[in-house]
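This document opens with one chain alone, in structure tokens, the form predicted alone.
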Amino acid sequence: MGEEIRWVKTHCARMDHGGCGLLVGVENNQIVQIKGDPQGYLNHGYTCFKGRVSADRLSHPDRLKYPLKRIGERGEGKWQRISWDEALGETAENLLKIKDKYGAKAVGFGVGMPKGLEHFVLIRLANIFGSPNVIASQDVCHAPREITGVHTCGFYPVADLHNPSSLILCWGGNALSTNEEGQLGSLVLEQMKKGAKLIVVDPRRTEIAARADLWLQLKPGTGPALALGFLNVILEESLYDQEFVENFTYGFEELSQHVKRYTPEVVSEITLVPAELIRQAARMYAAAKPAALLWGNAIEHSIYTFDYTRSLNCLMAVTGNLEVPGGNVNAHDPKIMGLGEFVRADLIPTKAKEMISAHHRIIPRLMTIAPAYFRKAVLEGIPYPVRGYYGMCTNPLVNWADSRVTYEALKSLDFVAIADLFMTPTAAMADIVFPVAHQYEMNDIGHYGIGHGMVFARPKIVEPPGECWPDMKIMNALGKRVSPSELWKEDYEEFLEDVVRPAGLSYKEFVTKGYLKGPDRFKSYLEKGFRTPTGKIELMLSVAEKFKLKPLPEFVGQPEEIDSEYPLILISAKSRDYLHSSYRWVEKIRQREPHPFVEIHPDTAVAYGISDGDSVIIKTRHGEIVQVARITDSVLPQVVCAAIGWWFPEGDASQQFEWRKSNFNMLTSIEKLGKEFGTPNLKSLSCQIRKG
């Protein structure tokens, strides 16, 4: 007879953004169930079908459990089983040897899209190792977003779901398929049926968009202009909120004059959104009080993200909504550790100066490399050569801009370790694997340095298999060998502890809190002003001219121009199925989602000859590969739309799991990119298509 099942609380992760509130069962440290938690504070009670299921990583016959050491040519599939301290003694054997060469600087520190303390133990590691060279997607995720908003707002502003909304302005994201960090969908749904409006900004008809009272479908890569079409009915209606706007805004006469020439009918011409629709809009979301504007992650996939972004900001200002219950707000940490010291950023003072991304006069803040500089760095020694790369919870091989460049990259590089669940794309090509522990297999903390004002505890629930280790454990044990030992723990799980140690608890006692949450500071402008150069939100940048940035906002055309070769615009859209390249390995899932399916209209589709199932070319000025079509009108006649993140986990090993087959970055290039983050265009390609 086995035991009761013991019920943990917990917290998701890596299944998606992660912040639900879970209750996990566990029998014979099996976990058996997991439901979502009632008292979950961002999603009461609600969890997707990915994250009920997420446990059956745990027990695949395919995980990773042991070291492993490649013994054929880089990305042969060829592999050895070795010891924990044969791994960890070549692995800093080859970065200290890097190190000796060419500098701390030449070897890369690489990290996907954790949302735990991994990725800050990762930094820390980077900065106690020397390297200023911390590689992440944040380009095209989370930081245009944050880093516009410093410039402009002093802070970065989240959409408070939390306290009343009149209006929600859902602006390039379907919250209710994939969610932000806690801005879940469920929270948006909750806001509706107390009365909140919805008007829903996206070139595809989504999960939200058909919940909308007002959709806009907008034609991919006019989103900047559209925005600016916002802004050109509120001022010039005098709909803006004008004690806010006169006392604590910078730069508005130069902003008024500026959106004088994207009116609701030249933004039309543009935009193909109605210039009734636009006024209509602009209209409803100005007059509500408070509103909040939920931005989406694909504003940020665009060479023009910084204008996007920007004018997203400025519209926000001007109404009134910023640091207001139910509007925009500055999230507060709550009493934890900072993430300076965290990190130990005092013992690399010059990284700014020091970092790839410096030679490339990326915009200030922005403290982590752009993919797209990082390979110009080791294929070009551009600005200085790059040799080394150890990478954690990230796949670059698949979700990175220009596949093919990352593949010759990994390629030319001295050495590679990777840290991971299963043998990637990636992995394939290391000369290291480390077997790492699952979220449900460790003491973490969640949401940590993201901006979001709150952490959550995520507990061990069930022990390892094999050989797994946390990531923590892992770059904890590589540091003493690679640094000064007394920098680092002598068990790793001290990390937590300092965390959480400035709010008077143990890392014991934050479990039984499940999660702590920085205090809500509305209006505090009112005492302060703004943490800008001004001391006010600044719709005109006052630094443009010093850090060479455009100080006002603009729309300069189409990321890329569609011509009678290339005549369809190539978009794409994250799964609710999948987190970008992971869990095709997860037999539930991939049983919802069997293929890479290509969105594409009927009358398109019959122009084309292809039908709903049929295997589909598509091709852009980079690459072409091969999805499967689905025929659908939500979305229009001259837009297709590709699934992102594929390879086949049932592929051959030889060929690193045929990540060329369907993999949208084959489609991508990054010959052109946004000067202030080194963003690609992710979207809005122009492209062709055929029946396969």
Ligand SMILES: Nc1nc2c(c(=O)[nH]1)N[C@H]1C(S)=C(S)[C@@H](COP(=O)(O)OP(=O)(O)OC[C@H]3O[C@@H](n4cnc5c(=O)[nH]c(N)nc54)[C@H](O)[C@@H]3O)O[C@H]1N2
Contents of the next structure:
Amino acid sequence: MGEEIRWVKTHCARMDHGGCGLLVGVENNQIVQIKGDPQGYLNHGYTCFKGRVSADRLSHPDRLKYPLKRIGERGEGKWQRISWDEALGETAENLLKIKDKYGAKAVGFGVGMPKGLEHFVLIRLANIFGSPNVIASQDVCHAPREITGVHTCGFYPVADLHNPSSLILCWGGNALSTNEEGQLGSLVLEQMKKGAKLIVVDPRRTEIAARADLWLQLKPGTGPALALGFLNVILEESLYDQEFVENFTYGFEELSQHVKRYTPEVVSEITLVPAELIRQAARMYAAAKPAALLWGNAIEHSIYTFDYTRSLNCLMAVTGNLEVPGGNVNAHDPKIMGLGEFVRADLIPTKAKEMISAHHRIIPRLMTIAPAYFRKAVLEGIPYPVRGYYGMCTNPLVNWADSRVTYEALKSLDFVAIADLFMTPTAAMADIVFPVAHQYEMNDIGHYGIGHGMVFARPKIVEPPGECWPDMKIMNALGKRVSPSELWKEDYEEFLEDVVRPAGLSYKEFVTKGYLKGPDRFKSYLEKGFRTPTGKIELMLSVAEKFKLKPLPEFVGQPEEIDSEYPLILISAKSRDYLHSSYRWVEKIRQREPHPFVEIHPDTAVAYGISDGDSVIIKTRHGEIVQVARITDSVLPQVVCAAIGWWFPEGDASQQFEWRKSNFNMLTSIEKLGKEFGTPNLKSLSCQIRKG
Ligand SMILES: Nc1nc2c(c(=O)[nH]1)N[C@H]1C(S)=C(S)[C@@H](COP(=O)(O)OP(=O)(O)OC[C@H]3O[C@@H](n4cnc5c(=O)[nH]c(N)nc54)[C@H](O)[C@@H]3O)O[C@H]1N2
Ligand SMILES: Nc1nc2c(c(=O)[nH]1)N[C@H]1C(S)=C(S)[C@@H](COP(=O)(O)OP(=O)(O)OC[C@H]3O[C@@H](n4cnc5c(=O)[nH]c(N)nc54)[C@H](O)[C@@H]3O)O[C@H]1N2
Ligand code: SF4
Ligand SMILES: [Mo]
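Next, give the form predicted together with this ligand, keeping in mind that what was shown is the form predicted alone.
Full complex below, order starting with the chain above.
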């Protein structure tokens, strides 16, 4: 007889931003079942499919289990198993060699979507090593909304779905399928059951769009115009919150004058959304008290993300929805260790001046390097040579715009080390590969440092296989070899203790509590004003000139020209089953979504002679790939929506698992970048298609 199932409480992670409370059933060091925890703060018992099958990530026979060293040419797929001592020793030696020759800043430290506490240990490693260059995907993920939030409001306004809203305006995101954290979608549905209205802005009829009271199916790439059209209606029709605007905003007159040109008729021509629908949606949003604006990635997958996020900030402000329960709030952290202290920011006081981004005049508040500029440094030595890369929790060859350039950069570096749980296309280009312990196999803290005012416990439940180590342990050991060991911990788990100590808790006690949330504080501006130069919400930026920013948001145009050669507009959306490029090897997930699917309208399919299930070549000015046709009227006839993140774990290892074949980022480019954050255009590209 096996032992009884033991149920452990934890929080889901590393399948999106994480956060759903889970009950995990364990038998003989094996996870046998996962279900939603009814007491979960973000999910109230709900889970999604990938959360329920998340233990399957751990058990694939090809999972990395031992440190590996490249023996063939880089990328050739020939490896030798080595010991941890050798792997760490060789990595340290190479990083120090580069530091000696070119300086510490010639080593880039890479992360992807923040997955857990190791994200901040990596920043600490860079800081202690002396490199100002942490390369992350923030340019396309959250930095635009966070940083324009800080410039405009003095804080990052997040949708408060925990207090009743009269209306939720979901803009360029799909909270029922992909979303920021946990089953936020379930909170949206709960609000709707209690009477909240829903408006969705998306060119596709997504799960959430299908449930909306109003769905604005805009032409891709025209979102900033639509936001300005909303402002036009609200200001022209005096639907704004007069008291708030008078007392707490700066530049209202200028904004009012500025948006006069964005009449619903003008905006309708640009966006294809009927003028009456724009009026109706703007009036509904303005009349609802309170209303929460739930932002999605579409707002930042554009070179014009600064204008886009600024205009949405202005919308929240003029309607009086900032810092009110059920609106967009300043999420205060619980009493935990501050980020600066954790990452030892004090050790690198000149970071802002020395980082690669400074040369490109990126908004100084963005403290990570946009991948486009990292590769420029590697390939062109601009602004200085960068020769080494340590990456974890990231798969740049697939996830960064313009994969060809990434390939060249990886090939050209003097040294590359990658930590992952599987041999990815990027890991295949490394010199040393570290096998990592994953969710359920290590103690971890979720949501630290992402500005949503909460942290979640993710305790260890089972032992990792082979010789897998948690990233934190790897970096703690590597840190001791490349920098003074007194700056590191005897045991890496002290990092977890550090985070929760200010709350008067040990990590163990934190696990018993489950999560910590900061205090709900609304309208704190009544006492202290807003933390902006004028102390008010800056509808017009008072220090625009100093930062070389536009004072007022505008619609500049489509990010790419549509012409007769490339007549269709290509967009993308993340998969509800996968996380970006991850987990194509998990069988239960792959069965649900075996191929990269490209959505094509039935009329377009007929015009191009394409049937459901056909191979389709998608070509942009930058490259071409093949995906599988899914014929659907959820997109407009001139729009096609392709899948992102594809590579084939079952593919040829010596070709890095066919990362060129279906990978969306073969179609994107970094020639044109947003000047504020270095953001490339990921949605709304012009393309052509043909049967493959
Ligand atoms: N064209 C296009 N490009 C995009 C996007 C898009 O929508 N379109 N989205 C962008 C966005 S928003 C983001 S956030 C980025 C995401 O970019 P990434 O973060 O690079 O992508 P992921 O696939 O989430 O994760 C990369 C790797 O992390 C590994 N991993 C998972 N858990 C662990 C762990 O515990 N430790 C270690 N060491 N590795 C782990 C996975 O196996 C995977 O190989 O991509 C961006 N790129
Ligand atoms: N299942 C799953 N969940 C995830 C992730 C994942 O990979 N898989 N990734 C996580 C991460 S890191 C992030 S950042 C979030 C992002 O989650 P979302 O914000 O939902 O991001 P996306 O799926 O990239 O894009 C959202 C929507 O933008 C729409 N869209 C495309 N082009 C345009 C346009 O021109 N204008 C407008 N208004 N909309 C457009 C698409 O149809 C799509 O529905 O999700 C997180 N959660
Ligand atoms: S929504 Fe995200 S956090 Fe929740 S169960 Fe699914 S993958 Fe996990
Ligand atoms: Mo993201």
